[in-house]
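Okay, so here's just one chain, in structure tokens, the form predicted alone.
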Amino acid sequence: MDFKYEIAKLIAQSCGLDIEEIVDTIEIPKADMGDYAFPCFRLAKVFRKAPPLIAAEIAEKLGTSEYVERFEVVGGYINFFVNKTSLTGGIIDDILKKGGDYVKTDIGKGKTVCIDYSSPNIAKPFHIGHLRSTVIGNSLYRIYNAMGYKSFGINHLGDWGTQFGKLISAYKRWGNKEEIEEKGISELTRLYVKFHTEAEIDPSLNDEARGYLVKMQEGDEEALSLWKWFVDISMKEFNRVYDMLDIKFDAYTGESFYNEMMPAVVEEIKSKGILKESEGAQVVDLEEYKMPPCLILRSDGGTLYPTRDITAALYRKKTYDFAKCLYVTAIDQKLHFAQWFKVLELMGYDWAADELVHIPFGLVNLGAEGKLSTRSGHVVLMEDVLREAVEKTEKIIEEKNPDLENKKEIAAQVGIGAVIFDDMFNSRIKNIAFDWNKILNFEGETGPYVQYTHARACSIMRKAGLEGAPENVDYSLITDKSSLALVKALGDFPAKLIEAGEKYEPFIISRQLIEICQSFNRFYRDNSILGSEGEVRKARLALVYAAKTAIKEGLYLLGIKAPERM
């Protein structure tokens, strides 16, 4: 039951406003002030009266509805108290019938959203700095699918460029095939770091590296064979981390995929008359838009990141006809995206202004670990962080529930889930302070707390002997304050999903999960569930089942597992 819509119909009948406009205006007031509130302040100019007077006049003309118990005028607001049985029955019944799908919408039906995320560099460590792009992008992928869109996840791998010339040079000088096969990316990183150390002493090494890149570009068999080997070695390690995170992509089209397409795009930019020479390089002047020039070609004719990104966007629009293409990268790339988005607009592609969206995020603050740098070899590996999270969780389980079955599997679900949840508990633009004590706290506003609440609800259902949802429930028996607060939290979830998608903010889902879990635990504290009898017991178990279902769906949207035992 859409109570906002029912209330909007009542209001529309008394004042002649548009129903959809009223729905968008209706708010959720503070506890005890009602279930929904209609503010009349913006009507002051229309009706030329004070908001409290407008509220009183509309209230006088309001009709009756089986879904509205009563209403009150408070200042410039009309507060509505809905029929509790209708509210409870409408929300719980919807969840019992649809399961986790009750959250979903068809807003995006028939539309595609491309999401460019994770995108590590080949032959470099998959470090903790990649965490945010990877998990935020994965959550947005799931959120947009739930909104009815077809999500298409793209891992735009950094698999081309000067670093490969450097790596080939380093391998041919100091490398060993067996060691690379055995140690993987760690050995490639050692060679990369060694190259930079040696190049500081002998700068001619940089010329040698550029020469190998030219060979790659010209199709040299040996150079390309080494490059392909580095890619295969890297992907093996990347996929191990993606498996731990339960993340998959629809395409791994990295920078090299667009190599043959770029010359035509450069020619197109030239043909539009916006490409200019600047100190030997080819640029698009963006001074009019208060931005530095966007470099398209280096002075030696080599392509740059903007060239590749413009080419990739044109390919994706042609191939997928996306309604939006999202780029999930750190905030320090904000200017880069603004520049090449503007170049596409100047090329005549109007869709670039509305359909290309940079999704920036803040940094991970590791405290004493300091800033990450592959050149110096100082990195914190993502795999090490995830494994440590699992190990720490195993120790907690050993202390609290040593007889738990499948301890290792559950420790992985909880430990990795804790890292993901912590990343998405605040707005993505905020920096994260990485703190194990906070991340793995089972009692705070954390992933383990949400998972434990889900496991508690599952335990109640098991003890009640119910595998599925109760049937023929008398919702009029759910009347106490804590039960109704839980029902409302469950009912708010579908709107929060849409808000999370429209704002590109998974933290809205994580905060709603905390609200549901806190409401559930208050309901659990205030009501005897298994100790109650008859129809009351059945009604309370229906609410437990609904909460369990919603929590599991919310965790899925964040990319987190929902253990049934903890």
Ligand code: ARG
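These numbers come from a predicted model, not from an experiment. Note that the rigid core is defined as the largest set of C-alphas that superpose within 1.5 Å between two forms. Numbering follows the first chain given and starts at 1. Compared with the form predicted together with the named molecule:
The chain divides into two rigid parts for the movement between these two forms; Ile168 belongs to the part that also contains Val385.
The chain behaves as two rigid units between these two forms, and the smaller unit swings by 10° against the larger after C-alpha superposition.
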Given for the second form:
Amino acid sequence: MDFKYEIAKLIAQSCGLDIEEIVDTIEIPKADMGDYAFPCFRLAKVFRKAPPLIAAEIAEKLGTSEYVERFEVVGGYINFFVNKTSLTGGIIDDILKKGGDYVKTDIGKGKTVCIDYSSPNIAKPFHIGHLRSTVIGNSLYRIYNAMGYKSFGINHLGDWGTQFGKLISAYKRWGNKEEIEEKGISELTRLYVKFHTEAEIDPSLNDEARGYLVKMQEGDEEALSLWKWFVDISMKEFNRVYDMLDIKFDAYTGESFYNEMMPAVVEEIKSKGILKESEGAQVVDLEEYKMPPCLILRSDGGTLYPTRDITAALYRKKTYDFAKCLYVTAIDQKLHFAQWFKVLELMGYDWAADELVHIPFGLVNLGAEGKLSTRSGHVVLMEDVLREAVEKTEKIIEEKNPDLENKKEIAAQVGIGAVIFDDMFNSRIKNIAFDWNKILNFEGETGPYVQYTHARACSIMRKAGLEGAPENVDYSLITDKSSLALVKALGDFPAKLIEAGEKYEPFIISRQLIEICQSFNRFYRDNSILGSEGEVRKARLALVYAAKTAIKEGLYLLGIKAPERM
Ligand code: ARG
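Coords for the form predicted together with the named molecule, given the form predicted alone:
All chains and molecules follow, beginning with the one already shown.
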């Protein structure tokens, strides 16, 4: 049942405006102001009258509909109160019929969105800062798919650049194969750090490193096989984390993937007349746009981070014909993206201005000493955080529900889900203060609370002996306030999905999940479900089923599992 459309039809009959246009302006008002509202402010120009007067005139001529119970004029708005039984029936039947798909839309049909996220650097720690990019990017990936787009996830691995020359030099001087095989990235990082300390004393090491980089660029077999080995060692570690998070990418095209394409792109920038020399390097001047110059080539001819990003964007546009390409990184890369987006514009690619979008996020504050243990030195590794979350959750389950089956698996789903949920509970630009007690609290606004509510709904359905969705439900039996509030929260979800996508804000989903769970728990508190009988029981079970379906879908959109028992 499309209430907006029904209401728009009434309004159209009363004032002669176009139905589609009216549908687009209808809003969902704050609590107690009705279920839908039609604002008349934009009509003031058309009708040359004050909005309250227009509202009153339209209201006077409104016909009746079986779906609209009553309406009232408040200022420049007409507020509509729809028939509760048909509202409830419309929303719940839709969920019973479509399952989690009820939140989906097809506004993105036929369009591709590229999402560049996670993108850690080879031979460097996969740290907690990358966690944010990984989980936000993964959630946007799922949100855009649910909006009908084709999401294409790209892991733009940092797998090329001066650091590899240094690493080869360090490995040849002080490295040990077995130790690297055993310790992985932490050993590579140690060698890299050692290189820097030693190069302070003996600057000629830098020339040696540059020599190895040149060898890599020229395709030298030994240099490249070492590089490839560093990549493999690192990927093994990254993949462990991706497995824990259950995340896959459509492409793992790192920076090196663009090596061969870069000379042509540099040529193109030059031919557009915007490349100029500055202290030996080649740059694009951006003074007019109040930004420092964008570095394209180093004085030794080497390419840079922006050069690779420009090349990658052109490749992606040509290959995937994206409607948008999103870049999920920390806020500290803001200038980098603004600079090279501008260079593409100056090259004549107008699409760069609105199709390339940087999605920045704030930092993770590790808080007081000891809140997060740093088993692997001074950086907080993502893998350690996830493992610790799982261990702590195992302890909680051991206390609360020691007989639970599959304890290990569920602890992983809850512990990791808790970290993910916390990461996306606020607007992404906000910094995060990491706090285990808050994250793993089963009663706060947390992942475990949402998962627990889902498991509770599953348990009710199990106890009721109902496998699938109830059928032929009499929705006129759902009349109490807390039940209707739950129905409304479920009904608002599809609009929230679109809002989350358009603002690139997964937290809009997590907040809606909390809203649904709190409403569910009030409904559960106020209504006897298993203790009720006949048609009433069936109607209440339909609500339980719908809630569990919506919560599961919401958790999926955030990249979180929904265990049926906890
Ligand atoms: N590797 C970079 C880092 O760890 C992130 C890359 C983001 N993506 C991009 N296309 N620049 O900071």
